[in-house]
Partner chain sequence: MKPSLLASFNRAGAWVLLMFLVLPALIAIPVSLTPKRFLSMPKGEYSLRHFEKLFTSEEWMSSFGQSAIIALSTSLLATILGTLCAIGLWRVSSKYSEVVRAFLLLPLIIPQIISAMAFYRLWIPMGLLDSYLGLILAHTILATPMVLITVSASLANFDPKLEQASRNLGASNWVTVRRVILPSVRPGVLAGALFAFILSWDEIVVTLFISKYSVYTLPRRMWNGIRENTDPTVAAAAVVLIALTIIAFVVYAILSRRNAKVKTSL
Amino acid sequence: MLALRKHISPGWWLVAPFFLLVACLYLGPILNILWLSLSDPEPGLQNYSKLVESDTLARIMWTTIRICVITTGFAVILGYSIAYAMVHAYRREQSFMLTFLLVSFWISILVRTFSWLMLLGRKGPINEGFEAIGLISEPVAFMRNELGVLIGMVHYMIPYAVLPLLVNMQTLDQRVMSASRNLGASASQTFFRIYLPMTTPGIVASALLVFILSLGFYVTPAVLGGGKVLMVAEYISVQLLVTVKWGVAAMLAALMLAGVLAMLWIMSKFMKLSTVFGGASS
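Please write out the structure of this chain alone, matching the form predicted together with its partner chain.
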């Protein structure tokens, strides 16, 4: 016993309380859910075979993946623009930009979703504004469809897309770009052939982060989709809280978890994960 204690660093005692909490109260039930996907209502793979058999499930999966891909695309492109401008701005402007970014990061998800509900409604300011300037003759349905979900989700995800890109761009050696310009390349050549390839790790990390967050996103699709756009997270909640079918919900959770862990693994090949998740605090 004494020999064992000598080998265990005393630091572990400080880690133990939270470790036990996570292992018992978090990992335990997650493993139980994974098991449920194979055993509820009866043992076997029938929950997984529903993916092929049921049209509803296939449609929900497809909707989720499509919305996540489009959201990721927009969030990363727009986030790239913000990150690029921030890195190249003067110190004072940079801190203003960071303030805006962090404030938007911190505003409650419910407040933001509520705002979009107000802005995008049939009698909302956007529709009325467009009508006033004669752009449209009758209200456009911005909500209760995929468009509304996408607007809300891209808006929420942009700050998350910016942070990994910012971390990546700040570490680039600016002399490489100067060298490219001095050797006669134009500004756009330098950007597309030097800068963009050098920021690939940032782009990959940012895309995967946004995709992971989008996959399990619940609030915005549920409100702005208005029941018309059913994504996996909302479907899981209906399965559990309304129809109480653990098997199917557990199967969807297992797939989502597998997807998230696979993407994290890919992400770790491109970037130290701690820099991505610690980005907000630096």
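Could you output the structure for the form predicted alone, given that the previous block was the form predicted together with its partner chain?
All you get below is the one chain by itself.
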């Protein structure tokens, strides 16, 4: 015991009670969810068997994965362009761009979603603008379908896609690109053969982060989807509040938790997790 105390900082003994309290507050509900998924309405794996037996559940899972994949693709592409522009901008412009990026985190997702609700409506400025310049003859249905959900989700996810890419690009050795240009490679050859492969860890980390956050989207699909686009998070809410099937809801929550932990583990192989949220890279 004395040897153990010598190797543990005294500060840890002060933090230990609070750490244990936080661990219990997190682990308790998680273990309860896992237990409910296996015991409600009766002990067994009947809730998990519904993944292959229920067509409705399979369709909701497929819809969720499809929307998350498309959202991830567009968010990473746009995020890569923004991060690339930020890295190669002058310092003053870079500060302005970073400020605008951080400000977006302070705006509630509910406010953003209802803003898109106004913009994408049949009488909204987007449809009226398109009609005014002759691009369309009648309003486009942007809402109550997957298109509206994707627009709202991509808009919200772009800042999260930018952060890992920006961190990764800032750590690159620019002398490698200069050497490529000095050896006769064109700008496009340098980008596709040197720069893009070197940013692969950032792309992977960005894609996984966006996909993980997209899995839990609730407000945007509910509002912009208008009840016609049902994703897992909203379906869990229905199971809890409407049909009162706690076992099914717990099973879906357990699957999402397992998927998120697996993807975080994969992301940790490509990038230090703390850097995703602005921590030190070394």
